[in-house]
Amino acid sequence: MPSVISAPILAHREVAPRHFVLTLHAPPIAASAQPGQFVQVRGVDWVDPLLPRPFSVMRAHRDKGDIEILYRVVGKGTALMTRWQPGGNAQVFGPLGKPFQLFPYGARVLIGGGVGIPPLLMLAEQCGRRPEAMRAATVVLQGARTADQLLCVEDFQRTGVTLELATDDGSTGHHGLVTDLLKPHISRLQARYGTVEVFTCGPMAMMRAVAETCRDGGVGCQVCLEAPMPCGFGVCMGCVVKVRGAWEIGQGSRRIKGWTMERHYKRVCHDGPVFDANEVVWDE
């Protein structure tokens, strides 16, 4: 269950240029947080702004009771985080939302860029803790415009996954876009482990691609969307996405999952943040 709390601030870092890591100290949320999961965050005397602000989780430290975020400065909002100081309370609700659905075999290829890359390191530690032989089953593939941009990426080496990097400018990794570096991957570790599962979270343009190469290539995908929610838990309806109608015959290992052409819309915050990128509509 999702928990409201007063949350000391145990740390207040600027990681990059206006992108800064929050360490709160909220035991209940740490307990239970998953990849891909999100808390909402506000000030505890905000008036104006007065809604809190969605931030996915970056990591959970259970045994300590801490939870890690990583925001961008961008509005009035986030603005006022950053003058947040070590000692002070901010109020933390969650953690909200589904998250990524893991199977234990095959291989997995997580990609992201900007300020998607936070659930992906939670996702990534995850995987870091798989058997040693499986570890080397994990590659993240993240991007960004330039090197100085490129975020937490010491913090994918400690993970012990393979990490490769791109830059559009050619900076750092890759000369190009992340997406670039998907479908030879892909194919690498299709013809040494068979099944192969993508995560990704980011830019919409990046998703795109990403679940169009997916789709084109017969792997599964999830996404994990990004968009306004001013309550979290899908009672204003602010943060709907439009997606297919499915059907689903079988279960276990035997189920099979398919879209129709019917559309509908479901709320981010409360039915994803996490979607099979089959079942977002891009397109529209």
Given for the second form:
Amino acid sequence: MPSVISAPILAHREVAPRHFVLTLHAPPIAASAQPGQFVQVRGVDWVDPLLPRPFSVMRAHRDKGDIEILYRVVGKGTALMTRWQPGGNAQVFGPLGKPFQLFPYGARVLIGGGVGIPPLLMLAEQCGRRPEAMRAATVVLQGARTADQLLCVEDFQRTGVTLELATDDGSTGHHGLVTDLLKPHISRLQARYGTVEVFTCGPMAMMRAVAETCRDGGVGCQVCLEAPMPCGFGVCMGCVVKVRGAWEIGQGSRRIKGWTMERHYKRVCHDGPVFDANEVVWDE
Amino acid sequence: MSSDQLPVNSDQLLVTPHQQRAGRDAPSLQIHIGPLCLRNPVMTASGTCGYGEELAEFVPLDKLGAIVTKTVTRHPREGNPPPRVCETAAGMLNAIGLQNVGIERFISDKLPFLRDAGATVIANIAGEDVAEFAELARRLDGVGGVAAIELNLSCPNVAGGLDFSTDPQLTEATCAAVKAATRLPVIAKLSPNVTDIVAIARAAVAGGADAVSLINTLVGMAIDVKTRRPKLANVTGGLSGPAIKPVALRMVYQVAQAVSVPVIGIGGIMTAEDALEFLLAGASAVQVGTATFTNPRVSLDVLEGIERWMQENGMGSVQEIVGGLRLAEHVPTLAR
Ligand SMILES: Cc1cc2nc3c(=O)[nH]c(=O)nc-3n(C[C@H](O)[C@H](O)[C@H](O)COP(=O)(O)OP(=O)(O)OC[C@H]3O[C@@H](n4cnc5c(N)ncnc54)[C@H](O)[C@@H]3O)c2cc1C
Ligand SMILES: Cc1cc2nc3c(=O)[nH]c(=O)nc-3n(C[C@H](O)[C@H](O)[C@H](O)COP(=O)(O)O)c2cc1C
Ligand code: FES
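Form predicted together with its partner chain, following the form predicted on its own:
Below is the entire complex, every chain and molecule, led by the chain shown above.
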């Protein structure tokens, strides 16, 4: 059950150029947030800008009741947020949306870039708590333009899962697109673990390329989408994405899903933000 | 919110002993909108609370005066392509295009939840012509769990959607046809995109509307200078939020002076003080719209703020506030 909270700001620090991590004390949100879910954040007295800004939950410390978000300064709202100081309060509500769905078996590839990284860190930390033998079955692939734009590298390393990096200028890791790294990993993990599920969040073009690779490779793929979100909790119909009609038979691991020719709009905030990549109509 | 920031000070009010007594007890928030009796004057506006399911996660729906459901049409509508929304100074533009489940699924899938939640439901409908408005109203007449019907005469985001509320004759004919088709109270929701809102309000009343609600959104647009494209795929959209409150308040004031039926004030209400302004201007009740996006619980905050203010000012009932605006003598009246 989501809550609306005037949350004390506990910490606020710049972690990369124009990227900040904000720590808020929000116990009910921390208690239930799952990877892929987000919160709506707003200054307590905002009128202009008016609407809350959606940010993925990057960490939820259930014991302390704190959550962390990582944001990039891109406009009016995020510019105002940079002035927030510990001791003040921020309005936050959530957790919102449907989280990534994890199956207990099989290998996982987390692939993303930019501000798609925060939900993947939360997911990676969860994967890092899998039994020792399965930790190697999780791979994180992160891309950025340059090395200084890579996010949370040490945090990913600490989780114990495999991390590979790619930069457009070759300043760190693979010289090129992060999606170049995907196919070899899928083949390798498929041979070793049987099933592979891919989780992606980042720029639309990247997620689309990931979705295509997964479709061709016959592996499952969950995408975490973005859209302008006035409400974030499903009431305004402002954040829609075009999806295919779906059918489903069976249950649990025996479940078989398929798609029809029918198309309609779904709310990214409430029906997502995590969708089956095959459900999304990418060319709209 | 302290009472001295509010538009009327307690020491300036004439408080009768009866009211003082009532003021110490919980004030009565009950209000009458024509034949419709609501537990309090705060509702959520159509299109900003869906069909109640998601809002119920944050707000006990039976605490609100009413919930006005998203406009339903005869057939389901898929709505406009995205982007459908963009933020503007102290407000937002939307061009949702009336995405909705259609009247039949509204009745079978959405109403039962609202009924079970104990919500007072005002069903907002839109037809493509007068006959379709009447047909929708007739369909809702028999089903349980609908307290009143609000006519969306004014959705600016669908082709031809403006015709009804810019034309007094059509407005009157629609209200009359709907009244003939249902026993439920009928509220005509008016568009601000007209030259003379009073003429339209009078036409709605002549057609038999039990109340009028205003305002719907103001047609606007925004352009992305970088790409030189409109920020909405639909090019234009409806402006809502605090940016429109002064316009809404002026229109409510004008209409309340001109018509004999209750007026419901809508437009940019974020706080109890905003709502009180509408009541003082002559509204009997208010609807909270865009503000719900900024905080899903805001309608309850508005309600609690009104209650607190009434207590602080020794007010026994909401009706005492309605139209309580104080004017100097010889102010020009806006109504014609
Ligand atoms: C479910 C969800 C989760 C999100 N998680 C995160 C997160 O964890 N970290 C994070 O930093 N952001 C995240 N975002 C994006 C974030 O919400 C926006 O960047 C933010 O709302 C921008 O607000 P603003 O007021 O600064 O920009 P605005 O003033 O609203 O926009 C300024 C300009 O920036 C553009 N813009 C808007 N969003 C973006 C964007 N994402 N990237 C580049 N340009 C943009 C606008 O088109 C506009 O031109 C998420 C979005 C969604 C929907
Ligand atoms: C996203 C959105 C969708 C809306 N949809 C409807 C609708 O379906 N029917 C309707 O009568 N009004 C609709 N409205 C108008 C509101 O009910 C209200 O009249 C208007 O937004 C002004 O109030 P506000 O400033 O408090 O939002 C919508 C408004 C918004 C912002
Ligand atoms: S943001 Fe309002 S429905 Fe998704």
